[in-house]
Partner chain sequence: MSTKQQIATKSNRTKMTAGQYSLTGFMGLYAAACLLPILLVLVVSFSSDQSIQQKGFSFFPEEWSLKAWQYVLGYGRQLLVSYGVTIWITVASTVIGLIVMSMFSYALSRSCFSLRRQLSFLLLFTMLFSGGQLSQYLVETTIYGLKDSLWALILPGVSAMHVIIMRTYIQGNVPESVIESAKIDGAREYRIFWQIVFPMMKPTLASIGFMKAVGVWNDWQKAYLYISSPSKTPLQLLLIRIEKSIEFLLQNSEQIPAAEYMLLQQNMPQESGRMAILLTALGPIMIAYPFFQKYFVKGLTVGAVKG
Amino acid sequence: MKLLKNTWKNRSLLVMSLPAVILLILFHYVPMFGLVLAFKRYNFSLGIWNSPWCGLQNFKYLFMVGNTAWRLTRNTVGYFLLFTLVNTTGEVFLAIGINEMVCKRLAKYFQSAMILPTFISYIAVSFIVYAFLKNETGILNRMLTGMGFSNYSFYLKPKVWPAILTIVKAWKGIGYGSVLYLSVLAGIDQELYEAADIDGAGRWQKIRYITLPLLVPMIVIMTLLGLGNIMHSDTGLFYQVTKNVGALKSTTQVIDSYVLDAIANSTDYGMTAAATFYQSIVGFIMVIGTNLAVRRISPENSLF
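Output only this chain's structure, taking the form predicted in complex with the partner chain.
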């Protein structure tokens, strides 16, 4: 009753919230109910709600037949861990490097260049990667044949793609990611360094004993918050950069690109729905878990 009264008094604020609430309901909440599709046999003419139920059959296909579920999970989680490790390390290195540079003007220019790849679409990235890896005329293959090796068909060799994708991801994300750590470095009390100077600490010692320990909380928080997204991947990276080539799917297909592929080709919605259900549930557990962890370390950084 009190709530109703307060809401009526602040009805203008409610009106201002309405457009956002409507969009949230239409595009976030209604699709949540679409997940029931995981337990149904989808029929195009009957639609989502009227298609017949089929119990756990879709999950049976996904988890029991072949190794689809295992492959998708391994790739999704594996790439996530690999990218987190490489990018976080790179971001911290870069932030410290930019921070230590004496010529601040130059550092600004360098930083602008490093952030730029973040804003390039994955379509463009896939064109660029292709120019490097293409058979015969690609830059890398030119270099290989120039050094006397034979041409390497990158787009047929699944083994090398974890490395390629890691490099692309690092190139695209490290510069931008370092901005956050740089802001932490800017907030460090300079007196700490002055005190270390008086004690005769060198540059490396200052980095090792002052800078790095002060960065650790942010590293931990960012990693934990990132873990909430463990089941989601950059679809552009896995779908466009690999050109969605069949030969590469064993090491490059993740849940998101699998689902996209299925929608684009309108195949087997049942198994796909089961995969998205699995993705949503595991993602939910991960977000809740990591947020509880973050709240214990640093309450002001947790989502709830």
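Any chance you could show the form predicted on its own after that form predicted in complex with the partner chain?
Only one chain is given; partner chains and other molecules are left out.
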């Protein structure tokens, strides 16, 4: 009875949340029924439910043929950790830098300019990157030949692409990510800085002993929330920017781009479903494990 009264009392809030709940159910829970394909040999004529079961054959192919699972997991988790480290560091220092600028009007213009790359699609970014990296006529190769060096075939050298993708990801995302930390900085009690001034603390000391420690809880929370997508990657970054070149797949192909490539070039949806199922399981384990570690070290910063 009490539950019904609370529901009726908060009916306006429930109605407001209804569209989001419907979208969540339609696009996150309903598609979960498709995971049954991971255990079937899919046949178009028979449909999903009438296709024959094949046990773990799809997973066997994923794990046994060419170390595919290991390569995809290594790339996906590795890029997540690399992007998280670089972007979080960049976002925090950019936010502190903008917050410390004396001319606040100039700081606003600078912040707006840093956010703009976020709104550029990865298709457009792929053309920008290609203009820099293409053989012979690319900007970087023109600079190399101008200095007396030979052309460098970037799209045939997989070893350089972790650095290239990290730079692209940082350029596109750091400006927007710094906004959250700027909001935290705006909420810091200014009396702390005034007390530090009285004690004779310099600007760097205030940043080290006041600003950074107060940003740590938000950094931890954002990292833990990001772990929910640890096995998901920007498909546009890994599929469009690299142009899905086969020579680069050893260091650039992640699970999402592998699934997209399999859908575009294969009809084996069972193996594709097995890859996404594996992706979900590993992501779940990483989130739970990391939260347990954070709760043991710093309970107040854990999610649950």
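Residue numbers count along the first chain shown, from 1. A quick note: this is a predicted structure, and the numbers were derived from the prediction, not measured. Throughout, rigid core stands for the largest set of C-alpha atoms superposing within 1.5 Å between the two forms.
Core superposition places the C-alpha of residue 286 3.9 Å apart between these two forms.
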